[in-house]
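One chain follows as structure tokens, the form predicted alone.
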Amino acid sequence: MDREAKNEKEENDREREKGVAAMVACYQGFDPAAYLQYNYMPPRADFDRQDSIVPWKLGCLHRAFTEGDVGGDVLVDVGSGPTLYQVLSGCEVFDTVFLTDFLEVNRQELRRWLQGEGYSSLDWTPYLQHVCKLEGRRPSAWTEKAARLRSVVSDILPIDVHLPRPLHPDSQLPTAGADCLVSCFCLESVSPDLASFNRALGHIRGLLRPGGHLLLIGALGESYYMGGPGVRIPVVPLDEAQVCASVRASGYTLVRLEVYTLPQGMMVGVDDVTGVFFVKARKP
């Protein structure tokens, strides 16, 4: 590398840093109950309107981890944040769950729930009711599936997906990687541009063995959104395309793409979402 490329390969990696660093700062301030607040009670989780978000997302989840070629041992949901929704109907199929997040505030929110000791920010019975419903079951099941959730959580880990090893060492996560990764709602809001953006999902590849599946769920047109009172957060605003070229670009093999596109009733102002995206992928 001749002294002007490296110069700039520098120069570059110091603007990637910044803007890591200014994203950090950004979510010094986020609030967990008030994120639950603004995007987990209705109308965005109205069990009873078939046009509701989170059903929406609850029942690609439901598909993909029935389908039958999403199995193993071991499943890893990447920036969990404080919620658990992404991973009912994953605890199902796999015996052993990580949930991670760069915060520990989210963390906390987590442990509270898993523990079932102190006060939880929102109350994740619907949530649970609905995809009992989705998998035949009782919603009265509820209780069952709780309890499954809880036994099979191994840990709650921080990660940093902007590292290429985005789990500490000493994560006890198989050597091989693990068999599914689930992530929402998380790459695109903590990198700065697309850029970022795509670096993070080749290093969340880095957790997932050979053959496993990522399940991706992510915002479409969306600048910014609302991490708390004042907390205005930027992210990356992708379309279909761009998604569908950065999940490639990073190595994996696309099974399917879904969109969701929100009806007026689901605009609510903490946020200027247009759409929601669901991507199966595997790693070859």
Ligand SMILES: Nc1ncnc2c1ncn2[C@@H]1O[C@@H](CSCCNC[C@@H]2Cc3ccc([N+](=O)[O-])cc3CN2)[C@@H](O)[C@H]1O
Given for the second form:
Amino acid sequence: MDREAKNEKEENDREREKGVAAMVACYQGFDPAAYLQYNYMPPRADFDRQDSIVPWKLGCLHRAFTEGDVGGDVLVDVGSGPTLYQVLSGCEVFDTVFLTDFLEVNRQELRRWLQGEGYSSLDWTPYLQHVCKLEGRRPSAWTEKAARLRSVVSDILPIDVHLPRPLHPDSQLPTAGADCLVSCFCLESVSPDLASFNRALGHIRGLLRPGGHLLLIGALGESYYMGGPGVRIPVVPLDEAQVCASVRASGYTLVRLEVYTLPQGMMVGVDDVTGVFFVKARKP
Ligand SMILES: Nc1ncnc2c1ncn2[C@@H]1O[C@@H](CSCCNC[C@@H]2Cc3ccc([N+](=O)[O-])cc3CN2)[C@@H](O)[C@H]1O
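Output the form predicted together with this ligand next; the form predicted alone has already been displayed.
First the chain shown before, then all remaining chains and molecules of the complex.
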């Protein structure tokens, strides 16, 4: 590499590090309880509304986990945040589930739920009941599902998708990698730009074994969201074509893309998201 190219690469690396550091600073004010209130209560989580977002997400995940091609022992949820909905179907398929997040406040929120009912900031019962219904079970089986999830969560780990190895080497992940990754609303919300989003997709690919699946949910058209009162966090705005291109460019085979377009009633002033994507992909 000649001197000029070396200088340019060093400058690009410095810019990249500055962008990631700025994102870390944004997250210092993240408020799990407020975030849950904004996004995981009605209207966005209204199980009696056909057009509510959370039932749509749970339906995508239920189909993806139960249509027969996803399986194995280990499921990793990348960037769990303070939420559990993303593993309510997967916990029936995998005997070992790792929840992960960058912030200790979110890992604490998840630990509180694991302690038992009534400790976490949000009552997940309606979510558990809804997924039981999707599975053809009576809603009162939610207590069994909660017990199942508590039994399979093996650890709640720190993660940084901007590192080539996002998890600490001691994380007890199988050498070959996880059998399945799920990640919801994380990568586009933690990346300063599209190049960083694409790199993060590549980094988490290293957590997945060949033949394993990636289930990715994310925001379309979003440029910011509120991570708490007065905590405005920038987001990489994505469209469907870019999501498909990024997934393929990061070395995954795209199995399918599903898209939800937000009706006016779901726009509640906590972000400027226009749609939600669901991707099922496979690592060749
Ligand atoms: N470097 C990092 N590596 C991994 N995770 C990291 C890193 N930095 C922060 N994190 C971690 O990632 C974060 C994940 S929460 C990100 C929120 N995403 C945007 C928000 C979500 C949302 C939800 C629902 C709906 N809806 O329409 O129903 C829309 C939307 C759109 N707005 C947070 O847990 C942080 O702690």
